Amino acid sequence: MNKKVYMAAGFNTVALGTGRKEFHPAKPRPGLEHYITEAAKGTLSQIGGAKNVDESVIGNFMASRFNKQGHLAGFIPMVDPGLAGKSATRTEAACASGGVALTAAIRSVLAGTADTVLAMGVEVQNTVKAIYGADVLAGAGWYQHRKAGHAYFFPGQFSNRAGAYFERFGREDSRKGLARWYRNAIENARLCPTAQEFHNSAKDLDALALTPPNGKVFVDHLNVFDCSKVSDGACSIAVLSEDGLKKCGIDKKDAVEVISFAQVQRDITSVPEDLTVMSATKLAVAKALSQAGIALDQLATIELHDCFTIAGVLMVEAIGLAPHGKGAEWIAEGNSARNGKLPINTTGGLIGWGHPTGATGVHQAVTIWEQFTNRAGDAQISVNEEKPYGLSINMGGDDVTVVAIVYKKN
């Protein structure tokens, strides 16, 4: 980092899907339109206005086929005349699209082309029934896998995972890691009103997420519980040189500094060599800890792209907060509770808070800015000045795009 660059002025819209009281199938519904204009407008509020604003970047995974609707840097003007004239980029890899929005939001503020980006991310999932979304989402795997693939790719692919880790670690036991790490995540949800499963009431957590998967309906190896759920949402966040931050009338106190951050690829062709471990999110997250020369121990809080709950376990091992086979046992133990030894995904994640594709990665950098802020309403933890740093993991397909930033409180 050739210079000091910071995050301020998050903003989430509500995660729209099942479970949220408004919401439903048969009824009209928000659009993209609606979702990119209430989300930046939330961070326009912050900074003064899109005068101060230098470029936009928004990161969005299948527009084009769930919405019919592509080249979206072109609905950037629409959200303010402000805009007009000035840079917009729309990124895209897969459910990490949002995460690549912000580390394209970062190398311009690094360059010197802007001192405030106004970084977004945006999907409308709705608007397809669930099996025709599962074939839009396989999108993010190779279409070689795809045609020998479960009916429900994603899902059957982290079936295959856990499946794989039962076996090798034991099914009873790692399933209590999985059903703890789904009532974290409703736990948490439920401190958020803009989250997804804010409204869910179910009593027996445990029981829910124990439910035997049944692969004559599903998949073999996991339950509807272990997944995260279908979300329409935007979120935005500006990203800020010092200059950014005083042309914004930002203090310092009220924005987080990014550390470090890496983004890397696995081959998409290429099948893991071990389904039992994230290759991908291992290098991203061993190359940010590095470059922001820290260790685990001074993390306050984690935000990881749990996806389905064996990919929760599996990045728990591969962060290194457990040895390979023992993130389960880490779990159930209660360590990534709120209250726990490290807080992960204070808002419930992508199975609590929901997971609009192309949002994902800029919700998890609004939510360690609100948290180190102190603007996370009843979601907040406490952070101390020996626990100052923050990590988001955003991860696009099965472990191929992973982008990992560290986060600074100041």
Second form
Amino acid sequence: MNKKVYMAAGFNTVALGTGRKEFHPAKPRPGLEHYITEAAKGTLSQIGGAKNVDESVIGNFMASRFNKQGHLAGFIPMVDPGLAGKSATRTEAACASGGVALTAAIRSVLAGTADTVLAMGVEVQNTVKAIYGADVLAGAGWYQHRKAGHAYFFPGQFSNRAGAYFERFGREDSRKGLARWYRNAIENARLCPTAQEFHNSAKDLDALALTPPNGKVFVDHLNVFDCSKVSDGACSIAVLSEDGLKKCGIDKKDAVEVISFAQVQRDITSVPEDLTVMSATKLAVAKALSQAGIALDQLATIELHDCFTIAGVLMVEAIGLAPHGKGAEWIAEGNSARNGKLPINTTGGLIGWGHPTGATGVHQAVTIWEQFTNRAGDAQISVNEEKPYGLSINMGGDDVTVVAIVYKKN
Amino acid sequence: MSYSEKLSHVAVLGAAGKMGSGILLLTALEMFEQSTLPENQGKSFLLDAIDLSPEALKGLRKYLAVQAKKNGEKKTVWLRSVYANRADLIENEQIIDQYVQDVVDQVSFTTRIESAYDAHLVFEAASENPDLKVKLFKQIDVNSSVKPWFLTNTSSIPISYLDQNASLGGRIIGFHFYNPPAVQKLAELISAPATLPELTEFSLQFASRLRKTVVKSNDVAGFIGNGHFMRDLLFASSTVARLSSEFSVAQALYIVDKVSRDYLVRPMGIFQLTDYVGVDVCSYILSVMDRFIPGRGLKSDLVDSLLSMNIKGGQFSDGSQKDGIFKYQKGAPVAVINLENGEYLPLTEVAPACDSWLGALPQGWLGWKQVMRLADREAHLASHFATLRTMPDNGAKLALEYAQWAAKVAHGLVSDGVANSTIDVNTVMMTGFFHSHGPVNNF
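Could you present the same protein in the form predicted together with the partner chain, rather than the form predicted on its own shown above?
Full complex below, order starting with the chain above.
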């Protein structure tokens, strides 16, 4: 990268959906306007206000269907008149919309067209029942594949991946890895007040996680606990140059540095050659790490896109933390738990914290910023100087758009 | 004729009523499922929804569409395979909408009973009036060329009586759903001695396809469910009369209702249940039972006086509770009737004196909802009843008296040849009435 880029002033709304005490499917809930305003103001209040913002980027996947609302950049000046008359862009890359909002912001800072970018993401999905939400989310895949796909399209896609993995590497041992992933996610979410699973008080998480899948009503190889839930929420963070930091009066200690990033695209019309491999994720991580010039053992934490437990396993392998076929075992051994070798998804990830699709990529950056600036509250992990790096991986569709970002603690 | 051939043309009488609409829905869903089987491709399936009220039929169409949609939303995985060859149906929403349309399209909504003349099966859910039912069956049977099977939803009238008086030659069976049929798991099946074995066999298959728990009852008026419920109600009524020397009727109603709900750990008290079913319906059932089982005191002065004051209870078409013995707010009783002037007395006024007479609930008491969630419900109930036996309070004594009566009624149903076993009585009370325990137990 030709100059230093930082992130600071992160903010997450609550990830609202089933599991939160305040969520009731029949009661009215906040809409897009509320979430966008709450998240943006959460960041603006930490950077000296809208006057310091040069441009904004907002990631969103499918407000056009979930909320019958397009043109989301138009909501940015609604938050604060100080954002009017400036550039605002909406990015869409399915569930990587938030990650792409971040890379768009980073690129603008690198290009010198902005010193301070308000980068955010939002999704309000509880407007329809899950069975219809599945139709909307299926838009992250190729529409020509929809007819042959499962009623729950994406759970179906990842169930197929899980099935292939089980067949090749053994069902029972693999399931142990998935179950441990679920337990870690919930235990971490219980430490984060904005997490959708913050109120989760289930006693035997392992038993829940091992609920046998029922293909008659859901998918063949995954149960509902293997899946992230339907969430509403927004997340926001400032992406800044050194000048931006100064203008906003932010100390470097209160920011993380962006060391490298990679954005990789796979052909949406093609079927993965090997269902047990996430090739685009593998490539994005390799690129980001090589640009950063760091090794895996220098990572203090990772935020990765566990829309399904099996995605967690496949990504662990794509990153290179475990050999092909050994990811589940590596997880089952506790390596990714908060007290393990490399804590992953320390506030619960998509399964525990929630998955407001267009906001997820930004949420990952906010979590790493919180951890590296000692703001993670009860979810705080210790980060030592020998391992000052963090990695986030945000995925759109089935390994179609992948954004990997490497961060450094200041 | 095969199971699905029998289902290829069905008529439901009283289809827009409380029970009829549920029966129509379940039949329509099952009929659609049969129509999707490979061997039934291209065959026609027809369901006549017959009711006197055109207005109610309009409501029925809506109810059917809404419920079919809910069903489709739960069974979308299956529906995608049903419509796999329809290239134009891609998203779940399109598929579910088509399903709803196909389910509703099977049904012809009509006020004309003549539609039933060609039906292979006639499901009857008309009002609980023996003469009316006989008249309907006769009219259809003499005009039909296919010798239809009749399934009656009667909850009290002996099937043999209907069979003989309508001259059906055993082509009738009692298929008693509980309210609401789409939700309640229990079906009481009543074969008269003359009922055709193949009709019984069909009914068992139909019930099993509908995932109902079947309890076979013998052909005695009231069968098991109302046989128990009505005698329960009679005990409650006589207890009210007994308490009336010490309390006002309103207070006595409150006391007995509370004891039957809280102390006996049931979802609602006996008089709330009476309101739920309808005081008028209870009166109808009692009169049928008294007619067919005379001399057993199956009469209630309390029910008679309530009805004479036009206090009926029952439900509105949206399922919410009408005022009856109690006045309701959001489904919960808030006031009780004063039989002297027909006005309601707030429970806040009635309760204190009654509660202090009853005494405190036993230590460790849990309400019905909590008890139903317990992993070891049996152990909790055993300790609950053991504690009651140690208590000197009036509430505990009355509760034990009530529980003994309930057990006695259950044994009586077996010795009278209504139920085949006390296990069947327990199943009916627990599945059809949602009691936390059967009347015959070791507590």
